[in-house]
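What follows is a single chain, given as structure tokens, in the form predicted alone.
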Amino acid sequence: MRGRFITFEGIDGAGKSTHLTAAAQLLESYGHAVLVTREPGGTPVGEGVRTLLLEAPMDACTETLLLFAARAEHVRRLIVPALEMGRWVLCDRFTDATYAYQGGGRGVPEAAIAALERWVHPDLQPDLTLLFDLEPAVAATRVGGARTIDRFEAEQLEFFARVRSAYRARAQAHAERFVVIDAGANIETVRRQVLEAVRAWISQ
């Protein structure tokens, strides 16, 4: 039986990575084999592209193409083989992030992103997407106090406002697979929202 594909989305600082492990543990408690991965990344090529994307200034078009190059490797070498083996794949960001960051944030035309999406993974979409929704000002405070920031995290609040708006538009347009998490709540409340959403989805 094919596994399931669950993605975690949200602006930097929204806390999605913190709760991904809890979701993986819940699924394992149900007896599912789980693979946790991230984008950009997941493969040697993807991790190399990740370093480049987070550190080197570049044009928005270049950024988008690099993301889909890394995604092509990720899909073909890791995600699809794992799903075909029956494993449940939990991914920290996927193509919704490109629509939000490069589309909403950078202004890359949605049609260009959609064309790359059809080419790279025409038959693969997440079964469930958890969107960690948070005010950009709150997210910036969290990021600033946690670690050295990367090229994306250094963007202005206006950039993240556009990214958040694009994410919310994606959630509305694809309501059948999105669950919006109030990431502004305390960590225990957010974790409860995540686990309840996963349990509810499994029960369907």
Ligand code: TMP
Given for the second form:
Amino acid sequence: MRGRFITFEGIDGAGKSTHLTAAAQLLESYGHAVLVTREPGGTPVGEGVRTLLLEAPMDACTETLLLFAARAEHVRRLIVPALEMGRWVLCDRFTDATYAYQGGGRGVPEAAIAALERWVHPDLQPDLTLLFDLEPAVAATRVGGARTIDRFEAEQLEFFARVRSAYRARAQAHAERFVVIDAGANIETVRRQVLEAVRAWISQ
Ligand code: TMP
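Could you please show the structure of the form predicted in complex with thymidine-5'-phosphate (TMP), as a counterpart to the form predicted alone just displayed?
Zooming out: every chain and molecule, the one shown earlier first.
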């Protein structure tokens, strides 16, 4: 049987990556073979593109094309083969992130993103998307810390406000697969919401 494709989305600092690990452990405890991966990244080409994207200043058009180049590798070489083998793929960001960051954040036309989406993965959409929703000002306090911040994390609050509202618009437009998590709560409460959402979705 084909596996399931679950994606984790949200603005930088929303805490999705921490909770992705907890969700993976829950699914493994149910006996599923789980593959955890991320975008941009997940393949040698994708990880190379990731370094460029996070560090090199570039035009929003270039950025969008690079994201989809990395995604083409990821979908064809990793995600689809894993799903066909029956594995459950948990992906830290996918195409919703391009609609939110490049579309909402940078103003890339939605139609351009939709055209690339149709080309790169016409037959693949997440089965479930967890959106970690959080005030940009709160998220900003969680980003950074000891490590140096990347090109996206260095953006202003207004940028993240646009990204957030684009994410929320997508959650409304695709309500059949989105669950919105209140990522402003404390870590234990967020974890409970995530595990509850995954359990509820599986039992449907
Ligand atoms: P990460 O911090 O979740 O690992 O993601 C790296 C950055 O890449 C993050 O700041 C958001 C950005 N990004 C986009 O702008 N568009 C995309 O389509 C994806 C997948 C990530």
